[in-house]
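A single chain comes next, written as structure tokens; it is the form predicted on its own.
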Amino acid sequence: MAKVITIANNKGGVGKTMQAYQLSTYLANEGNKVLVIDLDSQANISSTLGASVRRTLIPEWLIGDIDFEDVVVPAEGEHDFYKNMSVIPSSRHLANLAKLLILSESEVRKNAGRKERLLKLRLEAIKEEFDYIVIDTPPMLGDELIMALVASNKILIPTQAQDYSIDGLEELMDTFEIIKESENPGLDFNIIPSMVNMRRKIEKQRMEELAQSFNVSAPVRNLVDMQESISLKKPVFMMGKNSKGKMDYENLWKSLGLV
């Protein structure tokens, strides 16, 4: 039974997208079926594992017009571990899937009782044929975060160890207790420090004072390999054993207790 690990922000420019590549590639080295779905009109993560697509089918899988196999893609790329990898790719059409959703309403209440379920539901059907579940979220608070919510085991939750990133915090956490307390009461999360100065006081007080009222994972730290992991489509494990990307993300597997 398959894993859901959602990385989720509802502000931009955090690091979800390279959180869950990183993840998604150790996850599928280490020998696990992984499974990526790109909840995110940007379609970042799509295009970085070689999925992508002119036009989206979520919106159509989600309430049921389609079937599983009509939306996932084998994940695209020439090193080994890519053979253990789907994705389900975004494209800007996911933007339509509101009005989809509202066109729908009496279909997804007869099937699902809330639009909130619909996630969870496809994803029960297909949970056995995979180990693991990564979802990358857009950064707003809207349908697709809400459902991802309600499906997942997990959510990682990318941080910048700053002041008007911390206060985003606030309503996201607000909707993570609301989901907690009335849809999925096993949820946990864990806070990420993304693209850390650990030469910056403030951004270490910062983190401090994060960790003391949540759960709070290793930081990783704003570095050239991670840049580089990206444009080169080569994930972090895969460099030398100098590489601080390298270590930073050994140390945060080893946190959230992957490895």
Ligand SMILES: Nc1ncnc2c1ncn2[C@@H]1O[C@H](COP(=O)(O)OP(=O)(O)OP(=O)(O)O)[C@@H](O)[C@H]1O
Second form
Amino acid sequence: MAKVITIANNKGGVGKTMQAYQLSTYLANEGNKVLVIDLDSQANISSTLGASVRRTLIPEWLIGDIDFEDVVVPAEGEHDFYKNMSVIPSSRHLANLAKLLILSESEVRKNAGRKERLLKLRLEAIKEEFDYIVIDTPPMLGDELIMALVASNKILIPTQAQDYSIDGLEELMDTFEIIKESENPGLDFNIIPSMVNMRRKIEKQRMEELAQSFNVSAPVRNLVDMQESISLKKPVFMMGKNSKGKMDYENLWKSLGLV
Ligand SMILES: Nc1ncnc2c1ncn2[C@@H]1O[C@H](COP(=O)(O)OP(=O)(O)OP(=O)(O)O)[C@@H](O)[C@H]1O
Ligand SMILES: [Mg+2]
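Instead of the form predicted on its own shown above, give the structure for the form predicted in complex with the ligand, please.
Complete assembly follows, chain above in first position.
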């Protein structure tokens, strides 16, 4: 039965897709069957995993017009671990989801009760086929993110140590609490300090403040080799043992009990 992990933060550019990419490729390389679901219409992780499509069918899949087999594609790349990865790719057409949900309202109600449960319902049918399902989400608190929270076991929340980032967290935490109380009592979360520069005193101070209110994990530093990792399509686990990126991510996942 697959464990479902969502990477979320309604703030943009905080390292969500980076986390989703590094974690999913690492897990696949360990021999796990991994499904990556791209719920962001920017389709960044779809293209990094060689799974771009002209038009995503996620809206049609969610409302039940098409099957899983029609929405999933293999990840493509030159390394061995890709054979363990499947992707439900996104494209800018994911924006049609809101419209389609309104048009299919009565059907959705009959099938899932509420639209928030649609992704969970679809995943229940395929959970046996995978060890992990990793979901990348867009930087806004919309239907996609809420559906992902309802369908997940765990959310990882990359957060930058800056004032605006931390303010934005409250909105996400409120939503998390509502979903936990109503739809998904087992949901848990970890806040991950992301792109941290510990030499900056103000960042260190913000992180300490954050740790007073929340469950904060080990940080991922701001590192040049992380940007290279994406452009060369070379996950951190393939980097040398002196790679700081490899160190930070593996340390983080171990401390979270994910690996
Ligand atoms: N640890 C890091 N060190 C340096 N650069 C990083 C790190 N993590 C991510 N980046 C870079 O920061 C940028 C934003 O990262 P990413 O795309 O993962 O954020 P995101 O939260 O998914 O953004 P969006 O909200 O737009 O989807 C990218 O250019 C990425 O390569
Ligand atoms: Mg992203």
